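This document starts with one chain, in the form predicted alone, laid out as structure tokens.
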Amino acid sequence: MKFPHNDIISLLDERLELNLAESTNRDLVLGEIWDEAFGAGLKALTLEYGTSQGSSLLRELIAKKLQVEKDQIVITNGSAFGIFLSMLCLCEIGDEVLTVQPNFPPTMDLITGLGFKRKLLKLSFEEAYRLDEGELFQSISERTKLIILVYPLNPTGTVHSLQKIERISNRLSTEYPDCKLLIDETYRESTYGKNRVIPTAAGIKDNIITIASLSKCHGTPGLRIGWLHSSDGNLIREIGIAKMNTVISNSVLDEYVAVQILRREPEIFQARRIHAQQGLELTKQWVEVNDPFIEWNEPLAGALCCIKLKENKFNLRQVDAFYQLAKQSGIQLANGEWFGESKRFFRLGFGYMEIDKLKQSLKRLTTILQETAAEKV
């Protein structure tokens, strides 16, 4: 089996100098949570194997902010992990793994490389990318054993309510009892400004599996530390078997590290959530002044949205001649292609650099919009 190729990766492997393609928050540097105690502790740490099921502290911290049982977590090396080990304990080959598109693309290419089969429910742009509950269960059959739902959504910020999971989640438990349903909540946390968090799904219905992680929020991708949490304990034993036969444990230092970053949350989140708000207002700035050219649906989450090329200033050739005069400019985009969109989106991150840069990428990006459209402005 294989994992198909994605051009996402460039995002690891070729940063050009203004990234708008990233959707973490700023990178926290690990200064701002460097004390004596952090320091003592560090010196301290016995570099042993970790736990199948991660460390008690870590799991205690994280049970406690979403309200529910320690034992019911598992740390995962990001919350892409554990989309695995989801798949990988839940599903056999020929069975079905549903979920939506656009997405982040490893979702996706997963189902795939694990050799079972994708079904893709595709979310339209046009009517804010939200889910329809009687399309989501047309596309369910018997063999259906997973359905993933990212909330709030990758890459346009879109969120469905509580109400809707916790509906499809009920009749899911009456029409297919052997259907799990996964909700990815990697970015519920990135909010703006003083803006209300979105509830967790976690610990609302027995069918329900919650991952996220410390990646995008907390602006530490580099640390590879995610959870997933199911009320389900035959499953948390599975996951914790899976997880001991493919990593065997998540690193000790990733895992104190993580300790000392969720001790020190609210100030780590009220500093990006006032810096993704600045971002936020900025782009509605920007797509207000460019409106002639571009779409977009505001997200209500998540230091992301998507942009829309509009058709009748793009043809294919210049939205061609967009990117590459964008990469020439040495800005960082992230192809609605990578999502399942066309090449006509691209998710931008409004999140990711410092105001100025996040400025100078914009009036940058007005520039060639306007060079590269049908009709100039």
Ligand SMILES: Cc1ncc(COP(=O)(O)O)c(C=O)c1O
Given for the second form:
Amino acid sequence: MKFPHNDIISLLDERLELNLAESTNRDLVLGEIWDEAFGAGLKALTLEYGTSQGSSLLRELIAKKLQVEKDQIVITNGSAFGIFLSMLCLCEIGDEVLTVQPNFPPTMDLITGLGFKRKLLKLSFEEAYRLDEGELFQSISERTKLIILVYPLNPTGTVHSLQKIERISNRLSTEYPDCKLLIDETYRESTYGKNRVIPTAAGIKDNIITIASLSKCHGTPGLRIGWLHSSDGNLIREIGIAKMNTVISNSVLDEYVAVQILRREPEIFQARRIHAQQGLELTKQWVEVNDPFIEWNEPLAGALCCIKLKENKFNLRQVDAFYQLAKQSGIQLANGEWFGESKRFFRLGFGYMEIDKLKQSLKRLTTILQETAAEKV
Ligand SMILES: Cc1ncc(COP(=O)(O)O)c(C=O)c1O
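In place of the form predicted alone, output the structure of the form predicted together with the named molecule.
Once more the chain from above appears, this time first in line as the rest of the complex follows.
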């Protein structure tokens, strides 16, 4: 098998009542954006093939938001397909792709799945998952054709500064001009309340590719719409050809809905950001109350964070018991091992569920922490 099994697949295939594992903001229901004009447009929609680069109108709206040219954008089937197309087009067998760990599992597994050499730079909880530029450059070689950084990082909500990305890009262009820097901005616009949205890296340097999607911040992962930006016209052409040779085009239905979502983006974001802020506040209080058992690094963006079960309270058998009891209580958790962390960590999504359900889940989890920490196994 080319791709290893990773239990993150259970997020798609098994859904427990209390879902603390999900990384998206609140799901959007079509009714939220439905009006007469929407319905009329839908009725008149011709179900033809889309274009290889993706809907012109959709690219125009994305280009406006990123302040780039629409011809520099390809619409992808989620960010996931942007990562796939970038690796496919930029690497040959024998080339290396470098990324960070912990990370979104498919990003790490795709490298070996496509037959390239995988290099992972371990980031640590103790250092708040900060990226050390010196260490990054020590891991790069002449065979490294693609570096993937995630901004903000899944599963931790860590954010690098744009200046750091710029410094890395500058140094790469002089020392490794054949290597591109892909910035995965899937969670960039998932912020809290009125916090400032972190700036995009799109268009700041020629060796940077950015990808993002409507999955997390807009709460529409089932739409499978994302985008890739590069100011390298040849790469954009190659990516369009690779897309045509794999999935032909995006679904025109998805693209139509995506346009309607982007037109209503301010309202969609406002509701989700207020909700995520409430979720974050509740999570903060919960972490404080449970200080004897757990610790964390507060996230800077993304409706997710990583929680660590303290070593002095949980041996590895107690960690297993914790997951088991959570599952029995109907709580879905994302095990740190899925992301290349230890199982002592779990990802907690605080922006997905309704607030009452989040409260209920955290309360149950407090009891589970107490019970498993007390259990001597
Ligand atoms: C960091 C990161 N990148 C990419 C993706 C893929 O998202 P999508 O293809 O739904 O846009 C995810 C999904 O969890 C993610 O966490």
